[in-house]
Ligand SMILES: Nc1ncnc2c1ncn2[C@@H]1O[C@H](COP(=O)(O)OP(=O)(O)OP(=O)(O)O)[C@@H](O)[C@H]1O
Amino acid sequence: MNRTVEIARKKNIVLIEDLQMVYRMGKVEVPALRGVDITVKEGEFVAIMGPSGCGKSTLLHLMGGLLRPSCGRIHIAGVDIGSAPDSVRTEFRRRRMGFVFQGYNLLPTLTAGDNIELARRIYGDGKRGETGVQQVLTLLGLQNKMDHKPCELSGGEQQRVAVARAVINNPSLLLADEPTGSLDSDNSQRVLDVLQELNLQYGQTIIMITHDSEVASTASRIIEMRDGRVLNRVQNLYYAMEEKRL
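Could you give me the structure of that single chain in the form predicted on its own?
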């Protein structure tokens, strides 16, 4: 079956409608998002691209339940993450989401293996099982790096450890915020290849924030933002059109 058709048959894992975010600094209001509408299917790899200040990082933080919107609806995997109580949002992040940031955020005193195992224990219940864990480590090229501390790893290796930590419990959604921003071109490509393989081999749903069109081209769909708005709405309608044909 064509992968586009296969994805079109799946459920929406992200449903965002008229999402607005206004930051208030004293009496001054600064709009960051101005009525964003986005849907993402299970198993999609979507890049949200735009220049600094366009609202893409704010959008990612809202999807991750790290911020509350000023207005609008944001459902992630069936949970109204925008209006849910803090306790629900926290538990949802622990059990259902993975995060990869530009900075690797590894604990420097722990080995790569211990960084991953700590995430496995704190943020989930070992849903992958030992075989699944080894498969992920092999995919990421980390099977021989488990005893190394972050200072003994290259930047690309550290980011791959961060990716492993984020997906080790098979999250419903992986959010990646400029995951190659601190890497050279070779290591950037390795990390992007890993994200593609996680998406294609394991069906991992990924939303990646980037300002780089070359990085964005790794994804199966690009959503472009400017000034707090989505520009290419026609791309967001593509899967809805495919569904009508099925």
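Beyond the form predicted on its own, can we have the form predicted together with the named molecule?
Here we give the lone chain, stripped of any partners or molecules.
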């Protein structure tokens, strides 16, 4: 079956309607999202692009349950993450979401292996098992780096450890904010290869922010943002219509 048709038949994992976010700084209100509608299917690899300040990270943080929206609906994997109680949101974030940020955020005193193991012990439910963990490490090319501390790894390797840590508990959704932003082109490519492999081989749903159109072309769909809105809304509506037609 054609991959687009195959994906269109899958369930929505992200359902966002009229999402608005206003930051408040004392008396000043900063509108960051001005009514965003997005759907993402299970198994999609979506890139979000747009100029600095257009609201990309805000949108990602809302999807990850790190922020609460000012208005609108945001459902992730059937959970109303926008309005669920804090305890539900925290549990959901730990068990169902994987985050990769531009700065790798690894614990500097722990080895790569322990950074990954810690995430597995604290947040995991052992779903992947030992073989699953080895598969992830092999996929990421990290088998021989497990005893290295972050300072003994290249930027690309550190970012791959961060990806391993994010996917080790088999998250429903992997959210990546400029995962290649601080890497040279070789290291960027390796991280992108890994993301693509996770998507194609394991059906991992991925939403990735990037400034770079070449990086974005790794994804199967690009969402363009400007000034708190989705630019190619028509394309996304067309996509939703196609889905209804099938």
